[in-house]
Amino acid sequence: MKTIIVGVPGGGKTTVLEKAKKKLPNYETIKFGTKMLETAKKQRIAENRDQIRKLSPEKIKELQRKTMKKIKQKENLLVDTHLAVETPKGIVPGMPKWAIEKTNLDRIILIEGEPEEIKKRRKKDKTRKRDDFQLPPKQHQEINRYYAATVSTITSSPIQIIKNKPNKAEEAAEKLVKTIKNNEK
């Protein structure tokens, strides 16, 4: 079963997952950003996750493909990913379309949180640089939502938003555990 699970940056998708990883040692969790910087830094085109997404297009569709061929073959797939990832040419899609079908993906699960905590979770982290992000929290979270259903209609895939509420990750970890362990009966 292949599964990714999408939000916004801050809205605590790596964390909900992190802690629900415990629950689900038959699952390998993938971190496609990680995995797309792994071979940035190899190419010596970017250091950080943050210098990805200010590469050029084509340049992040290239570090896209390189990543697809690493986790294509998996089963039993976490993968934590974007699927609107704000750029400084505009949004684009964190796996397109041609990266979606490769995947034969099973479902999609959103991690959303509330706006104002996202932004508060943001300003917290000082791993990332992300200062420049012109979209609010809510609206990039709608954008997601929309991108959510465009890989839905592409793979017939189910899509489960679990909110994470402030302080209360252990919760929408449960429920994520949950969601992946019906979904293989």
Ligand code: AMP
Contents of the next structure:
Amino acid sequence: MKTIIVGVPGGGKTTVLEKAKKKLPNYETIKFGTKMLETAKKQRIAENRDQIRKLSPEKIKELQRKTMKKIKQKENLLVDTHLAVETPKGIVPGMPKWAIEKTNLDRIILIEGEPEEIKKRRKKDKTRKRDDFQLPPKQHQEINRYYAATVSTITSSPIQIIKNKPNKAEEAAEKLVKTIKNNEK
Ligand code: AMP
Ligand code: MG
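Form predicted alone already given; the form predicted together with adenosine monophosphate (AMP) follows:
Up next: the whole complex, starting with the chain shown before.
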């Protein structure tokens, strides 16, 4: 089973997935952004993960292509990635059609946070540079759903939405584990 775990920056996707991973020993997790950054650093076009979305849509596409090539397409794969990437030139797809076709993906899990909480978290997190988004989190989460619907239609994959409520990341992680295990049946 190949699953993409998606959500807006600061929505808690990585936190929830890190917690859930401990209970999913048979699954391999890939952070798409980390793989993209490795390539971007080699090319000296970005030094940190928040610079990737400032690149041109063409450059982002090239990084996506190189990253897709690096990912070994195994079963039981959980990919931490993005569906709607806000760039200065507009929103670009995190999973373009050609990428979807290479993945054979069969599950889409959206992690959604509370907009006000997301804004606070972005400001507080000093390890990231996430205070320059034009899209309000509420709208970005809506747009993610549109992109999720597109991916779902192309792949016939079900979408599941998990709410990451303030201070309840553990609960969201439990739900994620249950959802993934339930999908095995
Ligand atoms: P993250 O650590 O998940 O926030 O990922 C770091 C950065 O990588 C994000 O801010 C995006 O700019 C970029 N990124 C991650 N996944 C994708 C993707 N599928 N397509 C394009 N950019 C991506
Ligand atoms: Mg993350």
